[in-house]
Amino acid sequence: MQHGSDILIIGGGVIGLTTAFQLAGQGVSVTVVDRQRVGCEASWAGAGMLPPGDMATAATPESRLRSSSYEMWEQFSVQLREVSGIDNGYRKCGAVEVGPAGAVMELQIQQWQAEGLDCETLDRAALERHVPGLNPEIQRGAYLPEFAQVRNPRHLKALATACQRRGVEILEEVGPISVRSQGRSVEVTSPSRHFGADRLCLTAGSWTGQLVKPLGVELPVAPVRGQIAQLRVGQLPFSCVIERGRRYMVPRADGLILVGSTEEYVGFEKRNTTEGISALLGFAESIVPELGAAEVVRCWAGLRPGSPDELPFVGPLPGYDNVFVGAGHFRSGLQMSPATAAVLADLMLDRSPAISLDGLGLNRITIPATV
């Protein structure tokens, strides 16, 4: 069975989504086809937590990227609540960040004063305004007002609604999915069809780069399992995002907080574990002792694309004409996901993106000399 359509998306996640809703929004027919259903992998279990940026002082890739799509998300999340009828759960919250005093902390406040971000200083007394409960040995910390968060499942839900409601085809299920070179384009096959499109683009997360292995491209995304513990409490102790170096909490206005998150690279390996669990209990009292009581109302683990650099890879692929990659967003899939689709958008209807990819292309990969 044959399938066509302008563009192809292989993988339903965060990022391929929103690249099917930009572009069906420009008129753009597009077909979205995911090995399983849309948005359960690693978009679905994150925590949704987006920092801020300022496009005026980017000077990083991750900062250019990081920015954009800080920039754009709050009209983003009216737009998906117009067409689709499902709010995100997007909200201004605030993010404090705790450590010990030193120069690690100290950095951290100037690379985002440096940024142009509002970032306040804390001492103990501002900490215990924020966070009320805090652990009494932690004594300094910052605080940013302008971090933000979705709820994953909600905006994944949103997300598919609107693309639909768009025109755009999702098909569902349809098993293992096969990319095959046919010179300088590819054919791409399921167990049941053949899909054709004029461009394609692969924004399948930790599977990307089994994807283009056969194409004779050997792209460094391997997935990296994070695992979640989401809590409930009477009465939420604190109402901002807490962070403490790469574990946070986030807490949601109806009384949940998400407590993560692990990183283990352990292959395609999709489970919760104790010691994983156990350690991000003991993290979350540590930080807020009452939590210690806390009822644990479920678990979850995701598997991250994880790149070298921690950056994704974004462009077209080397060695083919209508071929394109978003993928190896590593922690940060959602949050930079609005940007990550429309610089694709752009590149697949050959306009010139907004931002740069320096330090975001496929150039940063070595192709043999047979592709």
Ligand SMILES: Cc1cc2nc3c(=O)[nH]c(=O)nc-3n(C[C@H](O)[C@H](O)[C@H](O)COP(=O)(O)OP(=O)(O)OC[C@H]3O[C@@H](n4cnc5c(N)ncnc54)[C@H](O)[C@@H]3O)c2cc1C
The other form holds:
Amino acid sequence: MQHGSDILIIGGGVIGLTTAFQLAGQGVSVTVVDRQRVGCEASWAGAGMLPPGDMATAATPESRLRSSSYEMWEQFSVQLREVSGIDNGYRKCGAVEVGPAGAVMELQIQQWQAEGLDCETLDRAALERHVPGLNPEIQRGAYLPEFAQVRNPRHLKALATACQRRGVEILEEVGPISVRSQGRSVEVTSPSRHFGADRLCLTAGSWTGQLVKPLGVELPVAPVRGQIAQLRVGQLPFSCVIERGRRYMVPRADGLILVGSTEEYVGFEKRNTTEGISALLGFAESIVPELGAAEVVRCWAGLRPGSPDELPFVGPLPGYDNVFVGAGHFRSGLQMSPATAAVLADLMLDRSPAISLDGLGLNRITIPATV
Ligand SMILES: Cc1cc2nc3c(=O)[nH]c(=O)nc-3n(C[C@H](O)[C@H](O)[C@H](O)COP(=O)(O)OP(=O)(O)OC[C@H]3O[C@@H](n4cnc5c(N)ncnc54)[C@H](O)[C@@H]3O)c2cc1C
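Pass me the form predicted in complex with this ligand as well; I've looked at the form predicted on its own already.
Then the entire complex follows, led off by the chain already shown.
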């Protein structure tokens, strides 16, 4: 059986669905196919943190994607709610960075200030105003008032619903999709059908490297496991995100706190471990000691699509006409999804993307091989 549309997107995570939503809003016929239910992988598992950015000062590929996305998030969330009727929980909650103390922290503060971001340094008294039960050993920090968050499962549900309401065809649980080279174009099949489209967009998260292998492209996107513990407290002891290096706590409005996350290179093994969860619980208690008495509600793990330079691959697939990739967003796929989708939509509609692809294109480290 042959199935056709203008654009076929393989992989219905946050990158694929946001791209579909934007394209459908521009009158394009889009199909999203996923081997399982959409929005159930890394995009569901993430913590939903949206760090601020400012396009006026964005000078790196990372800050361009972060800032451009950040400037879209508020309006995007309103639009999603209007189309889907679902509130994704977007709110500016602020974030307190509590270390590590010393030079690293000072450098980070200087970097935020150089980017023109609103950033206050905090002494102990100011820290206590944001986080009343903070471990007394923590004496210094910084506050980013513009830091925001969304609730991932709600955001994904809103996205999938909004896509459908805009006419996107979402084909779920189609089984593994495979791609085969046909000269400069690509044949797409599932166990039961062939898919045709003018343009193909590959957004299969951690699996994108495997997906493109039969096309003779070595795309170094590999899974990096992240575990999360969800706690419940009677009354939230803080309302802002708390970060210490790569660990964090994200409070939700209904008294839940996400504690994240581990960074583990263990292939496609998506599960929790005693070691990972104990480290996260120890971290929570070391920052806010009263969390030692919190209820552990549930734990989960997700596979971040990692890349060697921790930046995503966004752009045309070398050696092919009309095949595009958006994958490898590592720890930032949710926050960078609006701008990534805008770039992909521009490329697929033959427009020049609003932000530069320098440092993001696939030609930077892919190794084309002979098929
Ligand atoms: C614990 C954790 C915390 C995180 N916290 C944050 C955060 O606070 N902020 C942030 O911005 N980012 C965060 N991230 C990172 C973010 O979640 C990811 O970067 C992002 O979700 C990647 O989205 P994606 O659409 O590329 O991939 P995914 O969400 O993994 O989606 C890929 C989709 O492709 C499908 N697929 C795969 N192979 C095939 C195939 N062959 N055929 C058809 N379909 C296929 C899968 O079923 C899946 O639905 C976190 C991640 C984790 C794990």
